[in-house]
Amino acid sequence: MSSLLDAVVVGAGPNGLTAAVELARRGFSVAVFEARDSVGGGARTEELTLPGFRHDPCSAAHPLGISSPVFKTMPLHRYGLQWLHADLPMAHPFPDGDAAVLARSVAETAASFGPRDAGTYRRLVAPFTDRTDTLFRDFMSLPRTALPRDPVTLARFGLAGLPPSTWLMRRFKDHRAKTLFAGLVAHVMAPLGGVATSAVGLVFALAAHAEGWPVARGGSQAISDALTAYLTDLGGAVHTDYEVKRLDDLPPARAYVFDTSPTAVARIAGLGHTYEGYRYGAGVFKVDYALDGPVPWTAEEPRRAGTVQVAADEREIGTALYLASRGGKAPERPFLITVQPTVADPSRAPEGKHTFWAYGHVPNGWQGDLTEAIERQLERFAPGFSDRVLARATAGPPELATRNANYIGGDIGCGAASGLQLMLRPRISAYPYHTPHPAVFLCSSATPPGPGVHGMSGHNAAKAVWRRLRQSG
């Protein structure tokens, strides 16, 4: 590999692979280098518990994956990627046996909130439900990577999404709508009162109504494998088990694109204190389960859902997030995001068995064990859950950071999604994918539009790269 490459990508997560694909299909020569012995980043699948039980160590449900503007331009289905849907994208049970749902249908979702909030919810999402394709493309291409196709809808979304979610939730009268929406916002692991947190909840809700919250058949690894196969067919190369400690470890190239944390790119590329002010957020404690049967939810709706949010009300969610983000301790009653992939994809486990995962929020770098608190919380909403457990695999912040170097302190979002850093990351700049080194770019979820398996950070960074390459001849 002595000849000069157009681009080298460091890190074979979904964003790194997407950046490589976008450059390769525009005729640039590309090679990807991954420290682990397989591709995937946050989209992997492994047998973590027992033989035959296939678990996703990080991302499992993919509302932003199926809705991704860049994935929709790629023939990933030809390379084995198939989306599978549960009857309901998401459910949120309550201790009294009731539940609210996020369904594909706006009407079904609104009805689950009760008569006092059904109309409010329909009015909230009505301006966007017929325009999600262009809205997601415009929203996820910010800042300055593409002109908006529908600036009026984008501006309207901005007006609805910029206020804190606590303001938006005041429109609702009852706890069901407030709690479900608070749980949607909590997917970014930041306090509910932050600026633009309303936009987070709206994006997840609109994604469910537009495309659903599916899983990938066989596991999230299928997404990464499809991207890798497509890249290979385009002439790109992928090298695994190749740790990069400095730029000199890489072959000569006109551009270097990093699917890493800002901390890592600064160290490897010698960028000094460029990202010194970048903040990492709360960590998570995750448990993967092999189960002898389905989760015994008291409510009927979560038995049919791919994702289940677990907390009694919005106050419990807010307290858990505050303690993990700012209070410096793990909550006694953690808010749980859980996914039960085998509801949609029985191939993940032996016949009659199930895989299931749950995580709760903890302070960054926390070294305790949240397993007992997680299972106490699950038993409130699914009595007898513990009796179904055949095996479990736990991972707190230290283990998560060891598995994936981007998860500093267990922060699976690769940076705190609060304050200005929710929108302007990794630093305040109109060119977030550029670094002070003219040949070095950043494409990880530390850049807009942020966390999630959607590839748009990689796509946006690739645009910056190919413009620079064309300018330089």
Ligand SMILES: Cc1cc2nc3c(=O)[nH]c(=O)nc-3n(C[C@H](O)[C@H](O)[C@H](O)COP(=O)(O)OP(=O)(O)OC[C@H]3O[C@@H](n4cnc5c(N)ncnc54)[C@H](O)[C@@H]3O)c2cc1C
Given for the second form:
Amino acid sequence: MSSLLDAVVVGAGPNGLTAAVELARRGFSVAVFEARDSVGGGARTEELTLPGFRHDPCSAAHPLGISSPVFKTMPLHRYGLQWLHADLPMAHPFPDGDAAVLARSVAETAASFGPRDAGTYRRLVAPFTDRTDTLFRDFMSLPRTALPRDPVTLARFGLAGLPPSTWLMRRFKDHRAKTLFAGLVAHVMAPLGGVATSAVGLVFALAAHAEGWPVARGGSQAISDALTAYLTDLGGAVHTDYEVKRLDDLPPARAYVFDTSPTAVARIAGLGHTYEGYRYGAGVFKVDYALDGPVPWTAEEPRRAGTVQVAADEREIGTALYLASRGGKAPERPFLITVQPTVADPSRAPEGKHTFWAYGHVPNGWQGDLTEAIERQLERFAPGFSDRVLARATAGPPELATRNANYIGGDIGCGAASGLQLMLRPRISAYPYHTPHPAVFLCSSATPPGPGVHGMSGHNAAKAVWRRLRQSG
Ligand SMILES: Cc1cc2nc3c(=O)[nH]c(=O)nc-3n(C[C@H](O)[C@H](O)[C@H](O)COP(=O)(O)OP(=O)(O)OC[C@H]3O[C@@H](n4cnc5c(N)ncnc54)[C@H](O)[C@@H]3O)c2cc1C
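Moving on from the form predicted alone, please list the structure of the form predicted together with the named molecule.
In what comes next, the whole complex appears, and the chain from above leads the way.
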């Protein structure tokens, strides 16, 4: 390691690793320091239950990963990353045994909403479906990190996306489209009535039509391992088992880039009250299952889907989100996001067996056990589910926060996705990646464009860093 590095990155999550790669490929010397004994942050894979069952403890479905403008510029496939698709990106079953789907094809999706809403859905997505690449690049570079390539489509998307999702849902007549859409918004744990939440639902829907919601072959760890291998080839260094508590713990560098919570960077770099107003959101309770067969969904569509949303209707989703984020109670009927990686990637489990995960929302810091409520909810849509369980590993807010310091109180978004904080995070500023310390930068999902494995916060932060480094010679 040279005596003065150009940049040190704290945290080897997808954003930290992306920031490091982006700097290294521009010729800057970079080293990454990670608290855990392995890289990956929220994109990792572990045998959490039984031998041969490879679980993703955090991210599993990657609509934003495969569509990521920055990942597309990297040769990650050469380092082993391969995206695998289930027949359907996502399905949402209903208690009557029927289901709505988010398919690769707009027509199939629209048809699943029924005749009264099919046309509305087609008209909603039509202006964007053949421009998704540019739109995602423009949208995920806000605010002010790149000039929009297609400002007209971006403005049009802004008009469609800025209203609360509850307004957008009013365009649909039946509960099928409303419910599927409400579930999409809940992926970032945003309250359905929040400003710009229509954009959240639209981004996930457009991503499905553009490139799908794949899993990574072998597990999400493959994403982190590919980023790390590429970084190493570019000359970057990665140090694990190295928790950073003070800036002095790090080697001298011209820039320090934090893939941490705003609270942690303020504490470590002595930034005082800079992020005092930053809010953390609801937590989650997650269960990873080893199953001795596929999930016995009553409806046929979810059996072919990578991701399955579970709730009877949009009201149930709204109530579950409200109770967890504002009501201070765990919902009796949690809204579940579930992923069944083995539908697309049988290598994750012994032959004929499956891995499956489900999580529901709970209040920040909640210490209870949601397993029973989760399984009751699953049994409504997949009777006999519990009989297929060989083993389970549970993690509520305290366990999630112990695993990863960024999940404060179990908030897997590293900050509430509500109010202005959905878009303007970690504080209202045109330069969200800068901090009051000229050499300290933030690159985690607490910065735009927010949660998800896409690396765009890391890319945008790296851009702020390399501009500063070039200015200072
Ligand atoms: C249960 C769950 C399910 C999810 N599902 C999906 C999904 O299906 N699809 C999707 O796209 N996203 C999903 N996510 C979200 C996704 O994992 C995160 O948004 C993403 O990982 C954020 O990346 P990051 O680099 O900002 O932070 P992280 O991935 O959280 O990485 C931060 C890293 O910094 C390290 N660190 C923190 N503090 C320090 C310190 N002081 N010193 C050294 N190292 C430190 C941490 O150990 C960690 O490795 C899920 C998350 C969870 C928890």
